[in-house]
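To begin, one chain is listed below as structure tokens, in the form predicted on its own.
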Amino acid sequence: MATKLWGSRFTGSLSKLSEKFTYSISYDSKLALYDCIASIAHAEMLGAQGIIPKKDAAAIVKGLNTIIGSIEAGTFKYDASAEDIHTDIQVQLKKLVGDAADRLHTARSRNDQVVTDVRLYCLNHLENIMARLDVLQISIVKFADKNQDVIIPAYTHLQSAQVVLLAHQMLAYVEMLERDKGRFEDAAKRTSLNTLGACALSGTTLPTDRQRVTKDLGFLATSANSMDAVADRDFLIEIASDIAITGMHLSRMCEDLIIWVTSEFNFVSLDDAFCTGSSIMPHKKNPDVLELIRGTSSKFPGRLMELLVLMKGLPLTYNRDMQMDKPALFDCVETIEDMLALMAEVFSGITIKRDVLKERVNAEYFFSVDILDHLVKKGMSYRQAHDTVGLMVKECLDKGQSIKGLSLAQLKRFSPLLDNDVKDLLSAEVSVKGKKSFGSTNPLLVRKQIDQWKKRLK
């Protein structure tokens, strides 16, 4: 039976079912490195403040560094029978340094110890997530830059709407991801709070120096209220929310690409590295990776709700329910990291079917708004111009006739302001070049945006 940190109060022992149900080491072992790092800062502070002998503090630090070495080398093995990783490290430390290890838990509780470890874990992984967001943005910008002359149909209600540059749509994805990055940056500020030293809930009578620990661990601030310090899990909920939004963005990107690779659209093809075949249909090439990213993203809102429901009924301060915050957190964080890395690879392996797209953007209905704007420039009201173009398009569709095929007299029948020059507008290239507004699909503006993103992302 592994040692318990709290066992002296009890004469009996937990039932086997209770132990199985309450133990968390199978998942909180992910906190091993952060537990050692936080414990080193705590031990050094205890020694510097004269709360424990300096020689014991030095022995503790040496032993913890030995454990860190094994974690980093991949040789660290936790004891599956230990209650949690914090207990396991305490036991392993005592084997290394003897009785000095018994002084480590002075002026702290598992309540503040655990949440400090989790904050360190989150800060490390938030850096990873933001770095991978950068990599994905760079991959998309490179793809946009490489294909900046390609024009594609754009959609509302999944119905053909107008034409835009492919690069313009790609930069829409980059904007989404930039907002995601901003949310994670904000979350990191609120996560970067030192809670170590709050103890169980009320602080300690011992002369600790919490600001020293804050500085040593690289936190931005020290928690100002010991009760809130051990009870707060807002930062986890915020991170899970940010991950849910990012996952939603990745899912939308995947949906676009999944549609584009269908034989009905046939705009692009994916590298074989991201597709699988059919067990019965030899011709199939299925975008399984994209579908799984789209599907996996559905877990994030569920995990977010799990955390919200977990916390909503808890009285201050710590409750054992909070042990269950970690499976949801670890699952969300590590899954989104993998998804971001995969998406960056996907964009580097997309091939554009230029001939198909060139044919698809020739349909005259794409340019109805350009004709409408043309009439507005000639002095017609927007409402009247909308009605005029609508009638013209309807009649052409009903009769199977093209606008280009209309004679001058036929054009004039719809409006005296219409001349043959309107036919010059019936071109995808002319349509995108004609856009003037900031943020539009005008090639010069898109080129400028690409250059700005390349400089920004380096």
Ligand code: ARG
Contents of the next structure:
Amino acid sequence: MATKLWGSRFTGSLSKLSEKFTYSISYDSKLALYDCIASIAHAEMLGAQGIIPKKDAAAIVKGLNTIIGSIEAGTFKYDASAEDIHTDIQVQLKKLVGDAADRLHTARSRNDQVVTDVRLYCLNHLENIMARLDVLQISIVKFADKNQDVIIPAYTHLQSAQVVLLAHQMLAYVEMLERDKGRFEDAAKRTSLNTLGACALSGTTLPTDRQRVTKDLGFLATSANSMDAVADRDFLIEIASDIAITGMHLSRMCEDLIIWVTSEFNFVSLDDAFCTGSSIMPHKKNPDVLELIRGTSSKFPGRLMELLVLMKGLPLTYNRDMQMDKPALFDCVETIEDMLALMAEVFSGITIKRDVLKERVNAEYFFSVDILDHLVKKGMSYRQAHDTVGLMVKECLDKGQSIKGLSLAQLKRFSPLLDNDVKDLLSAEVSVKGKKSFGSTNPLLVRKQIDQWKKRLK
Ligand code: ARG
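For comparison with the form predicted on its own, produce the structure of the form predicted together with the named molecule.
Once more the chain from above appears, this time first in line as the rest of the complex follows.
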């Protein structure tokens, strides 16, 4: 049986089934590196404060660095029969440096140790996530830039609404991802809190220097309340919530693309690298990668709920339930990292069907709002203009007639303010160029936005 950090008070031992049910090493082994890093800062502080002999501190640090070396080389092996990674590293350290290792756990508990390790894990992965968001944004901006002249139909209620530049829709995604990044940045501020040194829950009688550990580990602040330090997991719930929002954004991007690649829409095609075929229907090319990003994103709200429910009924301070924060957290973090990287690849493998789009965007109904604005500019009230254009569109639809084909007399029947010049509005290029408001799909404004994003994302 593997060593435990708490054996002496017990005469009996844990049942096999209890061990299987309570041990966390199968998943918290991911914390090995962070555990060593935090322990080095802790041991150095203990030595400097004279709480443990300097030579023991030095031996501990040397041993932990050896373990870090093996983690980095990929040769680190944890003992699967150990209770958790914190126990395992303590045991491995003792094998490396002997009795000095027994002094490492001075003035700390696994309660403050585990939450500190998780904070370090989160900070590292928040960096990864933000970097991957950058890469995805760059990939989308590149795609928008390359196709900046392409006009597409845009939808509300998935019904044809108005035409926009493809680049405009792409930059909508970029804006969403930028806010996602902001949320992760913000979460990092609250995650960057040194909880080590809170010990079990009340602090210690030993003369520790917590600020030193804070500085050595690169945390922004030191937790000011030892009970809060070991009891809360709000930082990782916040991260899971931010991940759920990003997942929702990725899912919607996928949904747009899935619709666009159907033979009915046929706006774009996807590189074979992101599609699979059907075992029975030889003509099929399915956008499975997109579907699985959309599908996988459903786990984030589930995991977020799991974490909220896990924590909501727990009395202060640490409870073993909290061990279950890790499978949920790791799953969210590592899945979103993969999804972001994959999504960036997808955007470099999209081909626009220019001819199809050129034809689709000239359907006259796309320009009804432009005609309406035209009448408003001539002095008509908005409500009256809406009625006028509504009647005109209805009559044309009923009679299977185009607006372009209406004579001047026919136009005047709807309003004396209507002239043949209204027909100039019936083009996709004119429609997008006609938009003037800040944030609109006007090509010059969109160009400016693309340039700004290119600069910003460099
Ligand atoms: N493995 C535990 C966790 O992940 C840490 C151990 C704390 N155990 C304890 N009995 N205080 O939360």
